[in-house]
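Quick heads-up: it's one chain on its own, the form predicted on its own, in structure tokens.
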Amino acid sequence: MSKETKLDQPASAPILEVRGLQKSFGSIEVLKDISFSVTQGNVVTVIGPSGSGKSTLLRCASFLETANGGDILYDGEYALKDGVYAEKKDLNRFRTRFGMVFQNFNLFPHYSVMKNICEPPMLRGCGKEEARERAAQLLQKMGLEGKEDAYPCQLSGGQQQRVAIARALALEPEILYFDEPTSALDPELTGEVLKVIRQLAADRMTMVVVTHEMAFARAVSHRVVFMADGCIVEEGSPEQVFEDPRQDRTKQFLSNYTK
């Protein structure tokens, strides 16, 4: 177990609330009555076997997938209520509250690093100079000074993922979603990216992280959500979920990992 000290639990109203969320692809139920919340400054990790619905949960929360039922609230406002979405202009406003980091980076291959980071805030009305200044600060934070004019194909996978994190942060979101951000990386590059996410946690960035990195989840989470077969099987503090799981399915899953 990491020797890092987890942050104290912040106390505030939820930034994100998910209630009874449902999602099906044809006759296959992928999400079944999912409910959880995330408060400001929290890191919530979502763990579970492949095919349990973890990534679909993030894609529904970020409107990349259309949910079939339930509620999604941002700062107490309904983006989805009883399976019905808010108006388009309101959904666009909700989209400004979160950023998304994908497992395969999703950078624009024909854009330089600087343009990859600057383009999203500029599309939302940020001035060019302000966007470049913000990008330069983020590249320094990510340890990528000197890479401004490089293209994604000239970077390692870990560097590409750090650019993707900088791009998401450039939008100044309230909450960051990470969809298995290290699954496409080898172990050495995985460490680079997890170090950045740990620093964001220390900076009180609100995050929901879908991950297969159990030591990381145990070290930095305020809450851990264990999913299997489209359901939340267990949710609790890292200590409770990893050291004293209540459900047999959780115990079975964790038995595959060295503590």
Ligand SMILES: Nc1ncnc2c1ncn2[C@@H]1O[C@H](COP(=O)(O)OP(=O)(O)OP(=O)(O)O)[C@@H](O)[C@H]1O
Second form
Amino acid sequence: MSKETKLDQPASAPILEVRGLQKSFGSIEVLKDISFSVTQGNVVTVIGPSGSGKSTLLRCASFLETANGGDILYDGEYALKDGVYAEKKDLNRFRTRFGMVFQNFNLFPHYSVMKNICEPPMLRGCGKEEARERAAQLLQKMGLEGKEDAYPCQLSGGQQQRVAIARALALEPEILYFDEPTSALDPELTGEVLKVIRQLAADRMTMVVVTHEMAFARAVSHRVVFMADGCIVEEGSPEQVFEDPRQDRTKQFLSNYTK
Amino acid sequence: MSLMTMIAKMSEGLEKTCAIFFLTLLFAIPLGMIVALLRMSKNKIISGIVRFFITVLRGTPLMLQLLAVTYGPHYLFGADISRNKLIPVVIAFSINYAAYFAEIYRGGIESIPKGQYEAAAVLGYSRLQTFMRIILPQVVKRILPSMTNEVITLVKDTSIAFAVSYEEIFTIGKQIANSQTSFMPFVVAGVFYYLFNFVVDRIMGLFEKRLNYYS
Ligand SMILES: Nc1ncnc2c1ncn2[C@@H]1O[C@H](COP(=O)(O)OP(=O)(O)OP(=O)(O)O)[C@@H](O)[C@H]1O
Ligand SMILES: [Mg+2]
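The form predicted on its own done, now the form predicted together with the ligand:
Below, the chain from earlier opens the complete complex, with every other chain and molecule after it.
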């Protein structure tokens, strides 16, 4: 409910704002002047050819890579300002605002499903009972009840990815990043993961999703960002980007998917 | 000398053999981790120096290192040769084994996928928490088979202490063999090392089994 009301306040700062972001690996410029923002309750999908910098963008936003220039703001507060990061304790505070779901799940193999989900909140001071209760609710939401005591190696890829989503949600992030959440899955398992993400979108979870699943991107997102060669080439509503792309580069890219 | 008295006499060295074995493990296991972490240091000078020492310790005979630690101080500074040979023996063995363990640890640590660190970072684990809770337990499982090999080698290597006349089983066996002109003490020693390693193998097997709950 409160989320709805917040949505109607245009004055409130976007949850994530990126301005003029730059990132180079050695002499290769991977991100060149990237600017975009994500407001509360919105789903932004990022599409684009391999190597265009989509993962790097999410990795910069989640502090897994060190950007070389630009600004990153969470709720209007600078995490990165003009290429300079905030202090470590502030970065840790910003870390509590986002969650990340990786292509390869990156579950902890030596932990049970329950412990994978419960330990991070408990390390942040959440009580054991509360953490377990929340984990149980999330597992139910992910369609994984009864898997509490399983180990990741005993689960299918689709189940592992849903555990990873539950693990990220257990920290109650304001925004969730997905980096090709279904790319490592067998085709018949992508549906169950996409369904869960759709459900989150319906619950108005704020998300940035890098994906190659065009039908999904179209159905779920409020805005679509098309990246190529480290730049945002085109950005707009899914209808606009998919049905009436303005840039030749976008048309060319999308034609690979409609064949 | 009857076989029974021979066995009884050699058993007196059992305690010392066990002392070398357990004390070496006690010191080398943590020391190896420190060495491994220094070896992986981002500081090129530190990692270079540590790497050099590792190659020396692995590239020269343990017996030579043992002699150096036991008699080196005497030749260099005129220090008294320690009466209690256990100290130099344990020092030499611990340093030598730490070098081997360090390389095993390093291999184990480097085999953990980068994604484990990244997931932990995003989930708010500190560097220490990431290492102790996420990385180390997985490393232990991965390196256990290599560690079993090293521990079995250590059992046999304790016999090298005869080079400084530390009276563990092999040294006593050799003394008896010389005085009795008999090969029998060596057979007894061989059986003893075999039995010791039989137990070691079982125990390490139990550890491996306990960590088999995931793959
Ligand atoms: N750690 C790194 N060191 C050097 N170059 C890197 C590194 N990570 C990424 N790159 C390079 O940066 C560019 C962008 O990579 P990125 O992974 O962000 O692309 P992507 O859009 O996610 O591609 P994909 O669709 O294949 O996942 C690529 O050319 C890649 O080779
Ligand atoms: Mg990528």
